[in-house]
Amino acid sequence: MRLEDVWLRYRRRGPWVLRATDVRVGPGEVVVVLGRNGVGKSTLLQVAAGVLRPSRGRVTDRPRHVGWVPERFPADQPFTVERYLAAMGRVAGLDPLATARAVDHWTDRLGLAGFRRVRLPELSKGTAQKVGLAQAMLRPPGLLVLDEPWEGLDAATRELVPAVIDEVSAAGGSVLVSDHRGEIARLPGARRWTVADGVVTEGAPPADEAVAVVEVAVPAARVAGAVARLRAEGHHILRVRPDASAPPDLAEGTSAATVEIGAAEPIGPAGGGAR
């Protein structure tokens, strides 16, 4: 997806919030959008998600399925959590059975099972944000756009956000996420766009954050645990694939899978690899 010479202002003679923005994000890439409050980060994300149309310029190659989570979930709606998510599943084009399965999966995973029959206006900000994340993930998005997704979340869900981002990128989706809390450390290897005075620039990662890509073969039955441990250590999972040729040190008849990771460990000057 590319934003081509995008300009945006909210009033005809108002100030430009975005100016001459020309950036792109590819399949499987994660981009963190940085900048002070009020500089246009949310506007940039809304243009990328299709919520706002540029005043000038255009957005090309936006994936068909976009998951959009605003900084403040609009909870002033007369629905229970369950009814709202079911309706959003239908909007996303899921059939009733697929919708029910997706709602069950994401309410369980995000700790919303006990809130399914609670009306949206009665939710706390953090719980409402979980509902927003759930609706964005009901159908696997080709583009996931998260505006300050860590705001108001409990510790367990804050830890889950990078895992969700990893899963989207590993499946070939693109992710844009804004961050002013310093949570970027949870997303090693992500690209960085900085917004200042309406201008978007891309910065190179600091030299001490260089990473290596490592393939690790593990017994297939232990893939989930291995992936969880690697993520807990700050590594970025690129993909998991079946490994047709098991390494010689695996027991005979044991199937294996290869986990490809982008490690968060810095590469030393002597060329030392990541763990």
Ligand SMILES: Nc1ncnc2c1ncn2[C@@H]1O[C@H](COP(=O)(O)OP(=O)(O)OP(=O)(O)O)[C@@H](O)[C@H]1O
Contents of the next structure:
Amino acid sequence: MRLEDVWLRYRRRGPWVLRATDVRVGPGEVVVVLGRNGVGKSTLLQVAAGVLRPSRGRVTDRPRHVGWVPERFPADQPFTVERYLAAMGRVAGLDPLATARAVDHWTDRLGLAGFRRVRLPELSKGTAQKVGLAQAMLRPPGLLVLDEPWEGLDAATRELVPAVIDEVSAAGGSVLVSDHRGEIARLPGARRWTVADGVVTEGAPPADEAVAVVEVAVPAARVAGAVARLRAEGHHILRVRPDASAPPDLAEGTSAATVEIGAAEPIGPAGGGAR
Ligand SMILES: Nc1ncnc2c1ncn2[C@@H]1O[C@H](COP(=O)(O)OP(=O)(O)OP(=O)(O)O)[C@@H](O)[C@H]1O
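Starting from the form predicted on its own above, please write out the structure of the form predicted in complex with the ligand.
Let's see the whole complex now, leading with the same chain.
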């Protein structure tokens, strides 16, 4: 898919949010869209997904089936989870049997089985986000567009997002995902687009900026200090979790915790790849 000289503004004579954007994403590729708050990441994703039409320019070779996960799932709809997903399956062109199978699969996989009879407005934000992800995946998408998909999700589901992205790309689909939390560390093979001043810069990260996630077990009593030191060194803390598998006699803590890090800024070549 290619965005060819795409310009976008929300109203006539308003400021251009996107200017002369010319980027492409191929089958099986994952692109993370980066940039400051309000810079135009969502706008770019909506143009790519076909939710917004460019003011100028065009989008070519967009795959026929697009999965679109907005930053906020519009939960103010009077359906139960089950009925909403069934309707979305039909909208995606699935027959009733395929729809039922897909709804079963994704509600189980995303931990939504207990919410099938719950109405959308009664869901927590995180659960509603999962419904947003489920509807996008009912039919395997040729293009999956995810706007800040980690926002509001519980830790277990956050782990699932990279797995879902990998599946789509392994099946030959393209994936665009915006990220302002540093979760890109979970997608080490992804390309990046950076949005700044209305301009989208395309380019794979140089080899010395390769990203890895490192899990570090520390005594529970020392977590705060370890997190502070890692942050001071420029690493990005993805999460801290209790580590039930740690040996009980680990140093002075009665229990241990695992600190998972990536880095916000590149560190030197001796940095062992952790960013
Ligand atoms: N529907 C709209 N009408 C008018 N202006 C809008 C609309 N949606 C977004 N904008 C403006 O367009 C610009 C880019 O917004 P956009 O939501 O694309 O940025 P973003 O990088 O995704 O931000 P964030 O990281 O906060 O989600 C902002 O100045 C925003 O105020």
